[in-house]
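Presented below, as structure tokens, is a lone chain in the form predicted on its own.
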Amino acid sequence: MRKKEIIETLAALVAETSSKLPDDVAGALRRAKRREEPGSPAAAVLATILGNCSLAAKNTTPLCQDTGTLTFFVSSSLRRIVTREAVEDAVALATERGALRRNCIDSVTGVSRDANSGGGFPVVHYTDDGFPAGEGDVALLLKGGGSENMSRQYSLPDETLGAGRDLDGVRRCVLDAAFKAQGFGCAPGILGVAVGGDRALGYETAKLQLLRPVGSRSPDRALAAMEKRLVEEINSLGIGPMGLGGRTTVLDVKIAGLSRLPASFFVTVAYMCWALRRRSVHIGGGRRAWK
């Protein structure tokens, strides 16, 4: 592909991407909408959201109005056709085109990136790994500020919750992130968490989990069981879409397993809201598929 329409391919997946929830995602939000009492300020919440959404995907439209950190994660075999400055340049045509609304600070002078790019965003990792989110060699997240600000990272042992070095531990912190979330983060979220690495890879590798699909599970036994008890956990707590009460304060738990060093022993946890815009987009072989 010429960088042209590299640029253009990229410009088109932020479009898409802002505007329209994945599937998996919209499912699960409807299926949370039946499990909530009828007339409740939970279904009524979730009812809004879900029509927000089917109005921004008809006018292809931002569907929330912080669009959020632009994550992309590329294939590593693209690092030399997916440059940075393409992908500056697709996000800088995308805000042109109003996809995205300016989003970008500079921390020192408090000046405004219009094109929201520069001084490190977008955020672009290239990698190794396969996307579970699908078969694309480019996946995009936009991961907003309310959910970036409830993330949190946990290192073991913490007297305060109790939390030894083992997988109660880190249950213990998985759930002491969403009790503190409470309806900051705009519930109902789902969570992505790495047990272990440095406190840098922690948080890749924890964003990283969020472009798994709603209801999959890790292919390890001990993290997948506790993925599942984690969910029926956090929902039991009554917090609630958007911390009104009801019965999903998440829609998913996803966890990754990862080396680390004797002295250290971190738990990472990456909240997203309902609004979990991620999109991955097939670009190596000229064409252009989404997932």
Given for the second form:
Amino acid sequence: MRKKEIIETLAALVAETSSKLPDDVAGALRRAKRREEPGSPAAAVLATILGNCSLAAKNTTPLCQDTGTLTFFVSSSLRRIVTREAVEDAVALATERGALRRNCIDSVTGVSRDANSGGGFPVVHYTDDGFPAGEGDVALLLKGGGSENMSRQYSLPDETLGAGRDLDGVRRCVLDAAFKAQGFGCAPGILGVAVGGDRALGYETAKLQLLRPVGSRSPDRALAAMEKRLVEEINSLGIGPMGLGGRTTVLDVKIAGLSRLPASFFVTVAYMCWALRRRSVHIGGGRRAWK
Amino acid sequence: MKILRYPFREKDVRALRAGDEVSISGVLFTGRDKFHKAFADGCGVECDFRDAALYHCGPVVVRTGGGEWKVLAAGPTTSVRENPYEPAFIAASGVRVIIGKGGMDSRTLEALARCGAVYVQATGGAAALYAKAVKRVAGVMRLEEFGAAEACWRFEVEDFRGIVAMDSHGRSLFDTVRIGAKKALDRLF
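What about the form predicted in complex with the partner chain, after the form predicted on its own?
What follows is the whole complex; the chain from before opens it.
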């Protein structure tokens, strides 16, 4: 593909991601609606969410106005084609077309960076995933600020939570994070959790869990059981969609285990709103295919 | 479903109860962080908020080929950041409906009761649906100074739906939910 086509493909990826929920997330929201009491605020909120998503998908307009932090995951085999410059050009183009809000502010001067680039934005990760040169995937995750503000990191032991350095301590941290988030992060949320790591790796790994499909369980049996237990326990808190009460406070919980130093035991919770926008495109042989 | 039509009258607003689903039609201004700070600093944002609605929202707005404004996305933003400013704003402006997400604190709840106003929770993220409810962009203030997301837009809306989460009788759904959730949490610890 020529440079212009690559930029068009990436701009289309941004527009698709911003306007269409992935099927697994939309399906989980539809199941949640069936669980809620008819006529309750929870049912009304979920009906609004589902109606909104159909409309945004039909018109290809942003399904949430906070088009979020853009994180691109690019196969390293595409490094010479999908360059940082190409990504930035595509983001500027998508912004002009209304797929993204002007959402990037210089923290020091307070001035808007109208092209949505600069100062670390958008985030671009190149990953080694074994594709031959010139072929590979570009995945994009959009995460809004309201949910990012609800993400937290704990250092165990934590006496106020009665949380020790074990899986039950992890459970208490995740419950506390869900309780503190109430409806502020736009519940029902999806929680990515990292156990261990240093602080930076914890946040990165917790966020990466949001790429796993809703309903999939960790290959680690203990973590898979804890994921399932936490979904049930958090939903028993009754916080509900947008914090107005109800049976669905989270759609899923994803946990990953990392190594840690003997001195540290971090538990990191990435709170993602219901508007979990992720999509990927495969580029190769001069063509593109949505995944 | 309760119906509110502009101008929103005190007696109609006082008839609303926490938990009611409400459909709002009429004049709605957007205002978020920069707007609230400017209002508090006394560099007034010159418009008539009396009996209108204020929406905590940073919309995506573009100009069409014909030079008209078009709202593409207009969901609510988190309201707690405006806690320090809102009671004084409600008292001074005569606004009847505050729309946002996540709820506000006891000072705002008290101001709602004193002045006869309500807080309506819009569904976070439902930006396309709320954009569709905007039938006309009737003006914008402080666009250059605040930027499109923070400017004070005057929208005319039709059937903008939300849930009364804090009423003018001192009741907040958020408080009820938080108290229940704390009890449930304590049982799990």
